[in-house]
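Only one chain is shown below, in structure tokens, and it's the form predicted on its own.
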Amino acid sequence: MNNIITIIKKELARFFGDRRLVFTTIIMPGLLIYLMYSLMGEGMMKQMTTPKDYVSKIYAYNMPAEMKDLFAPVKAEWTTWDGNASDKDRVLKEIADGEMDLLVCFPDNFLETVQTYQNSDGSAPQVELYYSSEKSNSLTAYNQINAMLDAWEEQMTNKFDVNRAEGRFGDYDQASETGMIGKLLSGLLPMLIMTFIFSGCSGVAPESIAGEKERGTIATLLVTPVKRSALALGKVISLSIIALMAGVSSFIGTILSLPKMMGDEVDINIVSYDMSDYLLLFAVIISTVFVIVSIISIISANSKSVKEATTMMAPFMIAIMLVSILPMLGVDVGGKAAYAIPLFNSVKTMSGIFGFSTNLPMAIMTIGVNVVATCVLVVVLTKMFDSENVMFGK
């Protein structure tokens, strides 16, 4: 136990002791993910919304006086256009161009063509709308006076009515805002959690033991009396509590950057979970980080330097993308049976915890499934320090 708590403290030593190594390694990546996630977010709603104060500029021809109240719920600066064929260039330029809006076009004798028209008569008198789906607050203008329209037509055939008021049992939607935003969070966080922990261990990990065997300073750990299973273990578990540190710092940039990411409409606030859901969460985690900085440390073993290493993690990297990705597609592969397949099991587990489904045997078994891998690495991991061929490349 001793020689287990010396290689850790030695490692530990390592990492600490450069500065620049854990402001890369630990804190920037939650700084970053923050900034670049806050930004992002900020931009993406700038692009896609109007300001809730936004007046829209829309120019409207032949609109009879009765339509104007329908359309007074929207905010509208209305200016009327007489239709000039000389002038019809301008007004649309002035569309694309993001200086209007709209321009809603109404036929002649509209109300008394639509009081009097019958399916048999031919074609629908027809309200014509311009506007530039590339412009934000066009788009916005049109979806409003295009809802406006069919709610309107609607009426005018009404013969009955589909969730017109408050209904004799209660709302008619029975999914609540906070499952709503649990199931967007058990699609969105385990693929982050995945991708923040295996970017950690892949910044540490090679360097311990690839790094070592390039510079040749492994030989002077080997020879020493210290047990090779100690060594194994004293660097799984070192490399795991920076690999941890480092993930917790992603981790929290993007739970900080969550409401400008997804906007203000969105309130993360109302989302709940107790304190046996963070602790449950936290387990799953740890035994998730021993798996992936064992399976890397192996791979780190079996290479002679760390550019080789980053290499062939590569595969082992997209496995993991492909894995992390299923819960935000709705995809449940395999059922139960894989909650015994590790580090399938753990985003199985996370996004049941996320999306307020736990299933508490099976994330049991997930954590047990983990140790017992992590266990089974770390004696692959002792048995390739034991090897000449695979530690000194002979």
Given for the second form:
Amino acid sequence: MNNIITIIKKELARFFGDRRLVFTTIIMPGLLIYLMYSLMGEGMMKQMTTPKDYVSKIYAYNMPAEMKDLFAPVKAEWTTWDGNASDKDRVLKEIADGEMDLLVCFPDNFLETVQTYQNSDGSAPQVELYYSSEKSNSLTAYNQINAMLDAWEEQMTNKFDVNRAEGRFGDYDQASETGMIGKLLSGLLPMLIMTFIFSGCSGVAPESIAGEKERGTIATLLVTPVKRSALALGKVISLSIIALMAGVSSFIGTILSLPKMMGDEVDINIVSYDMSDYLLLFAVIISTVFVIVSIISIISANSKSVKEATTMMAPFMIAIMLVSILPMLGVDVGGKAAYAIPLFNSVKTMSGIFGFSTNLPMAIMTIGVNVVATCVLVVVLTKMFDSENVMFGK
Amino acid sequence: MEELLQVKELRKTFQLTAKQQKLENTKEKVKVAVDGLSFTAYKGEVFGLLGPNGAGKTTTLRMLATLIKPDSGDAILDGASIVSQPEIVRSKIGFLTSELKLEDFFTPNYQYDFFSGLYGVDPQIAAARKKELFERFGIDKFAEVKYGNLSTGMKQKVSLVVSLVHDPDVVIFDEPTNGLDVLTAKVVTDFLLDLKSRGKSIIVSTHIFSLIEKVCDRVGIVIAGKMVECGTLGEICGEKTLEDRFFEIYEEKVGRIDE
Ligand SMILES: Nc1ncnc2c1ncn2[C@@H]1O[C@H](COP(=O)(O)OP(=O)(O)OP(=O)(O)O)[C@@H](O)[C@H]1O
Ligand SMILES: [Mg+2]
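Can you swap the form predicted on its own for the form predicted in complex with its partner chain?
Shown next: the complete complex, the earlier chain at its head.
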């Protein structure tokens, strides 16, 4: 027991004594994620939306005066165009370049034709809208005008409405805002958390185990009377502490940048999990860290050099990614049996917690399975430390 | 004299990789490094294993230090078997070899405390011992310098001190003066003699005759993994020098050296 603590202390002293290592493993991931997601979010928002007070610039050709009243709710600056064919290219280019947003063309005698039009008459009069879907302003203008024309058309042949005004039972859409966010987070966060834990651990484990083999310092430990199990546990626990800190840093970065990424549409403050959810989540994360660290430690112990360890870790990383992506795709693979598989169960349980559908028995099973898996893996690691073929072989 | 170490029919083979086969220019898949080696060493003496390159000295000492396990045979060190009680053996010995490296990142001070902790040395005793050993080897001036920044000689001294933090009764030393300049080599030999005068038992391996003559009470000559001659210097050499006697034995067992 004392020896485990001595080894943990040494590993942590090694890690925290190296400011560069602390920066790259713990501080940088959180910082990078925050900056990246914030910038990405802001960029996305700029692309996707038109500012609320934006005034659309619209060309109108042959527009009846009555239509202008119909379009009054649209904030727009209307320019009349005489439809001169020689001028056509210029007008369309202005829309393509984003200088103008839309061109609305009405056929001759539009209103009269519409009034007298019967279904059996053949082709209906057509309104043409020229726009550019690349430009968000143009797209917005198109959508607005199009929606108004549609509504107007419906109104003319109106027999009945669906969901027109205030409903007698309140809102029509029964999806709650928390449910929506929960769905979003339950897909996204498990994957992010798994990635962070993995990258936090993969930064230090190869150094600490394969590196000690490569440099010959592990032999110095092996001639001391320290139990191999103490060595294995000491390494796994200290690496887990570091991986957890890296994970927490990335997590904070993500949480801080989420509002920026999702924009005004989603109010992140609505998301409120219970204290018990947080505790459960923490327990699941810790058990997950242990499993991932143990696996990476075994891979490292089996490698001759840091470089080899890093290479050998790639397939494991891909497996983790694949498993973590499943909730995002909205597929439920494996049902309850999946909770018996370490790491896969973590993803499912975390997804459940973030989606406001915590399943306590399954969460406890997840933690239990992960703890058992860690014990088995630590025994394997112990055996590896005791094997001269693994420690000095090749 | 009381027996310290009984080595009984130790045997160790290594599987050779294709690359190693090429290097050693052999078709054999296994290399017999130690081939049924036996000897006895007594408490309080310095026992020397003498042999040419590749004789199996290092492999033997690594087995005694429990870094690797013998294929067959056993050795009983102060009552503990290297095969079935490796942890007890480890707590009794100090193993010194260039194979054991220290981490560049830590200072001698930290390394000493770390290993003291692992050996379970009482902190007060450890502190007093550290002070004494650091002064003796001139490490005190470099106690807070990272190991990686020390000179080669100073590194050797720190390694030596660190592997003796627990003041073991048995010291196993592979090639104690290899790669050291004459000054550092003298410090190390003097230290060996000092350990002996304090009643420690010492087992060294070397191919340097003068070192054996200077420090060893008894010698075992190892050739091709086998013990070919074992006894006090007087018993082995008679009137001849160790060097002459060694070549005689070698030609007797292996054939002419220039062949
Ligand atoms: N891990 C290993 N794999 C394969 N062969 C090995 C291994 N370790 C040692 N050998 C071989 O075993 C033989 C004995 O090696 P050992 O290092 O014990 O000799 P030595 O007496 O210490 O020699 P030296 O004076 O060169 O140090 C050599 O032929 C060596 O090549
Ligand atoms: Mg050797």
